[in-house]
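As a starting point, one isolated chain is supplied in structure tokens, in the form predicted on its own.
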Amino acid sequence: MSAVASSAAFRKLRLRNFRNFAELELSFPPAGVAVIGDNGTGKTNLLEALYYLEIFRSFRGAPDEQLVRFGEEVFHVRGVLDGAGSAREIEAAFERRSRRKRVAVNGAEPDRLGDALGGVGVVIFSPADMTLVAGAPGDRRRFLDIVLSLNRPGYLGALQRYRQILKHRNAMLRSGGSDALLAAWDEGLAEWGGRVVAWRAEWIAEIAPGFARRYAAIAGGQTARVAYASSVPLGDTPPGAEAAAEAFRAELARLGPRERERGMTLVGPHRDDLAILLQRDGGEAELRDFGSGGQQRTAAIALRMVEAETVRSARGREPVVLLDDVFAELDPGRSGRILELLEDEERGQVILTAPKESDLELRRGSLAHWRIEAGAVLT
């Protein structure tokens, strides 16, 4: 693993009316902690609160109003982080009635929410990651968009511009607008969509060797690979933004009649996918369709590991690693191999949850052990 400049770490966390926590204030050891408790006691909710300070929404896809404790109107999450020789404070609050979200970094509200994204440097491993492999293409597009928005300057802006233009173009298609009016949106769609496609294809090509290596290490020699499944013909190597935009324009022209019939844009990054392919019997098969549960979980963990590698490379620091019962439903062989990889690669703060004391624990058993019971954490 290459050296990094620094490590981020949670020093403190304070919650008020978040999920099942009425009031909670914790101080974290620099190395991390193992949180032990039965299902339903709030283990995942705790990790959800920590990750909320990275992207200001639930990693489980829940709307903000569902994060407010039952019977209350406002939740508040505050984290203090150590990193690069100084402390940093990130706060987020949401009011159910007004549907207003407030975010502050070191006491100041950013001009745009996007300016505060990625302020921690967190990667979360969760059983819900199965949807990255077995779920719909939209789940994998969301994964790509989050990783790249947090780690590739300019990506989030390009994605937002693309989505705005796509919305207008689809409205024009539904209303039967003229060719001239439709063409007015095509150039912007191709320009910004080409940038999104180029960034995605470049990142997937970049992490493909690392994904294959980690998958094989966990799976005991079985092989799998990732590739960008684009609705725009891209060729064998990742294109630049201009080449991707030109290919996009050609597809828009070719599919124009069909799009008018369907009333929607049929090509572009909103239709693309991250292909995860299992290599077997001299060929390849989609892991989501033909992989076992163990193989799909292996691929999901390998994806999270390459995400952590991306954080190290892009931000120059070790990520905080959140592990939500990651060894559930894995056989001992895979669990042991995952543990070895995590021990070797993840050198920053680790906060893990488990339903019971386990020998499968990072830092060779040196992490502090906390217990959680019905929204109360016993340190």
Second form
Amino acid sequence: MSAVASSAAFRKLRLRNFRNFAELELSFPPAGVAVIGDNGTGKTNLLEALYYLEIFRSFRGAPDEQLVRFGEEVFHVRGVLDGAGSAREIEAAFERRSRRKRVAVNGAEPDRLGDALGGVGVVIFSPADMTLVAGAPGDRRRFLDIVLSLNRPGYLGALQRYRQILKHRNAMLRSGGSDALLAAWDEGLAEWGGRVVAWRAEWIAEIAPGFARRYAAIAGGQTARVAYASSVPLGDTPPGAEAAAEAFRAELARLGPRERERGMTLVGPHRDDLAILLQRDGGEAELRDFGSGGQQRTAAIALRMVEAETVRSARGREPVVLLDDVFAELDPGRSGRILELLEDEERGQVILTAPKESDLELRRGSLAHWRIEAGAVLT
Amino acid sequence: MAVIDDLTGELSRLPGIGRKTALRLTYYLLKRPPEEIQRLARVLEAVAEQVRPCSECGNLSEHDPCAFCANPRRDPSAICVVEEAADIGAIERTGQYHGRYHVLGGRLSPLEGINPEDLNIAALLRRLGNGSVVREVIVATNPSVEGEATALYLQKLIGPLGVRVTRLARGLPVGGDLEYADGVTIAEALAGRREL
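Next up, the form predicted in complex with the partner chain. The previous block was the form predicted on its own.
In what comes next, the whole complex appears, and the chain from above leads the way.
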């Protein structure tokens, strides 16, 4: 536990009208806590509130309206954090009627919401992570975009610019503008798209060995790997932004006529994927299509672990780790090996949930235990 | 009540003015002396009657050609292209530019259905046509994605005419703090860095 001093850690949380919590105030032990309760009592909602202070959105993808307690108008989430020697306060509020969101860090509203992103330094492991592996390419792009927005300064701005240009260009393709007009959008698309692609490819190359190592450790011998599946041909090594833009330009020129026919942009980071490949005799197979439930869960957990590694290196401190019932539906062998890895790697605050006490061997049972019942937490 | 409501209604159609602000402005005006309201009304009327786009450059002015186009001391070999007439003021305040202007009246935006024919581009090409003395066109559209696309489109259109086409540099604001600049701006400034 000696690393806790350089860790992010929740000290306090206050909720008002968030999901099933009318009013809740909690003080967290520095090492963390295990929250135990039946399904439907609000365990995941509690973690959702904590993670809300990192990205100001639901980690489950729920719209803000759904986070307001039934029959109420406004929710508030306020967290007090330790880390880097000073206490910080992050708060967020959302009003249903006006759909207005207010975010403040140490009492001051940032100019842009994006400036306040990633203020906690937290990674969440959840059963919903299955969709990272088994879901559609869009689910994996969302994962990449969140990780990189939080840990690579400039990524979010480039991505937003790319998306804006893409919308214009698609409108242009649908309305059948001239070649000169289309070319005016191609340049920006290639430039900003090239940056997005380069950032993603570089990050995936960086985490690939760590992913493979953790997957093998959990799966007990089987191996899997990650790669960036780009719609623009990139070659084997991650390209720089300029080379990616160059390749992107060439593809746009090649696909021009077909794009006009289809009325949409057919190539670019909005069509890419994070490939997760299972290695077996005679070749590789997409884990999404050919993996078992256990293999898919293993890959999802390995992805979250490399995300934690990225937070650690990008922000120079231990992330808070939120574990939402992660051992559900895993065989005892895999659960045990995951536990060992987490125990070994995650040295910061851990806040975990489980339906029953027996699932809680993390930190050798040293974590404080809280019970949760229908919107109330007994500490 | 009807005229008061009319005033509030008209005011709330202005950009950045919501229902509440419009009401506040209405009651503010109602408390002013009548001469003051009449003066405002006369100015509005005069503006509506007398201000027209300059037939040469599109700048809004009560004279045609406008003061910039009519001024023989303004360098006729350079044209600075801006999105809106209001942008001219920003460039003039620098005191660093002595050429002519051209106002597009907007920027390309396929999402809003704004196409080249909706902008004052044909008049710009006429100014660069046969017998033109223009040697440089400085494209000063905004650094937004729409402004950038408009600049590129103009460059493709004008480049082949043998006129030099330049673009305002992108980068950090002077007096700005690096720490507070957004990521995109810093990335731009980094990409456009210069030898010291």
